[in-house]
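The chain below stands alone and is given as structure tokens, in the form predicted alone.
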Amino acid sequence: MTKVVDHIKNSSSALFSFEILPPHAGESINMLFDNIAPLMEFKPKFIDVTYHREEFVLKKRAGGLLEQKSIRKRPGTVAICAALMHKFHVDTVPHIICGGFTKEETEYALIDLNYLGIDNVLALRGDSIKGQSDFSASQGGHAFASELVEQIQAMNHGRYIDADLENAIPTNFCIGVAGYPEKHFEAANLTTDLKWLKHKVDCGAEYIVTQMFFDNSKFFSFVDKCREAGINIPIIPGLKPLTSKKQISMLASRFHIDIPEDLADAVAKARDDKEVRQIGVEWTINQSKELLTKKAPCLHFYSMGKSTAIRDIAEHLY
């Protein structure tokens, strides 16, 4: 398979790409490959799978008493990457996070990848648990991205956690990690914000996938930003068109980032969710024109588990 850094370099044009939820347990795989279908003819050199730490539910035992379980509502981030591997003979960027793993854990997933010949993952710290302010890290696990990225590295030059491994077969994973335009939420301020991408960078990030953003300035701003910093790697823009109303909120208020005034207007004035998908679609547009008039090296799209809208843009684009 190829490194994303390298369909990049090869690339005479922007490359197209987005990021899926897995199906939840239970689910056919082949209502993601439905949903998948649509997009591939725009040839996207990779396809992103996302990954959502365990949540923690309470079960009543005999007696009445409850007991604490842990649950993962979307498994199988590995199993669905070789699945789509399979089928639509795509290159797969499964999300490795800290949050609910051990170092060790971490390890077997990336041995497991690394038999499969899947060769590109993006580094996360995750989310907190649902109904938690605060990040806290496994027992055993990472607390930072930086730290994720520095095991997978590790690993890269053959130093497995077992030290007393001989002749240990480095793996040769192309590292990618999360960036912040409008700084991540927990950052004092953006400039410590891009000390800690910097950091995730000098740690082996080989590029940066942005998070969401709906103001082009404030994504050319964080790419300069970042190269006064010294980050020189490739910046892929993140991009999400809206599709109802009630994602102007829920998208400022779960990711923490700005809604211009001229497209939050103009969703309060649509007269129904059908209006305000075309309004979305129309402004990621005209966002990745500009972003491809500045040599963007790729166009990432979140699809949120539906695609219609992305495939709308792409005709436009690709």
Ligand code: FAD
Given for the second form:
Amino acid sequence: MTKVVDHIKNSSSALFSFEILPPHAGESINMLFDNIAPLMEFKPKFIDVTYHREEFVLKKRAGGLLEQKSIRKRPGTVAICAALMHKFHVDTVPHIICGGFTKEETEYALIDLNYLGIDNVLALRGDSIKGQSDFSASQGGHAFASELVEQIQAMNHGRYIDADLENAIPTNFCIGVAGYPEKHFEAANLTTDLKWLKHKVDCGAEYIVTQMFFDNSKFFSFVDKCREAGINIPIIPGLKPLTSKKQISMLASRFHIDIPEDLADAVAKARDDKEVRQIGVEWTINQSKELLTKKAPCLHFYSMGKSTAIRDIAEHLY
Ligand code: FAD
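What would you give as the form predicted together with ligand FAD, now that the form predicted alone is on the page?
All chains and molecules follow, beginning with the one already shown.
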């Protein structure tokens, strides 16, 4: 497998990559294959696969009593990465999150990835459990992504949790982390957020993938501020084409991002979602073209389960 940073180093032009969600439990992996097959002709250098932590739902027991159950709606991130590699001969980047895991469980997952020859990971803290306002670390788990980066980096140096292991093989993970051009919603300000981003880099992160944004000036300003803060690793912009009216408020509230006035106005005037999709595709093409002229190392697209809009965009660019 090739590391994301080596793909970037070895290419003279911007790479194409995208992020997918694992199917819901009970769905066939073939649906996922069919969905992304049209994107493979654009030769993505890597595909990210998100990780979804458990949720708590109320289920009615016999007798009518409600019982709280823990369920995982989209399991299988590691298996999907292996299946995609096998099917499409493409590098995959599983997302590894802190929430819901002890350090030992994280180590076991990393050992599995190492056996599978998957050398890329995106290290994230993860969000709070649905319905809870604050993120809380699992007992014996990590509270911040930087701690996860430290654990992975320790394994890259042959240091596992059990200090008595002798001749433990060093892993070879290339570690990516998340960055937020419009700041992480919990951070007091962008400067503080950048301080913690720099800390993730100092702990061993080799590249950054950003939260989606719709205003390129926010990305360019973020890159400048990162460089001023001494963050010198590749910064990959994350892009999402709008495809429906309801996404305007959903994306703004879920991801804590601004939708530019021009885009919001155009979407508001659209007669239906078909028109919104066209507006969204054109907006992302324009964003992409500018990012390409300013030498972005890679354009990374959020599919959120749908690939056709990304296909239309890729056709214009690659
Ligand atoms: P961190 O880097 O740990 O930062 C979290 C907050 O704590 C920030 O406000 C930061 O400023 C602050 N902070 C960091 N370190 C410290 C410290 N040592 N002391 C005090 N404050 C600190 N979520 C998922 O559940 N699954 C996914 O697959 C997934 N994929 C994502 C992919 C990308 C590209 C992005 C941008 C986000 C993704 N997320 C995913 C969402 C992510 O988990 C959330 O945004 C989460 O709230 C923060 O994760 P982080 O890794 O950025 O956290």
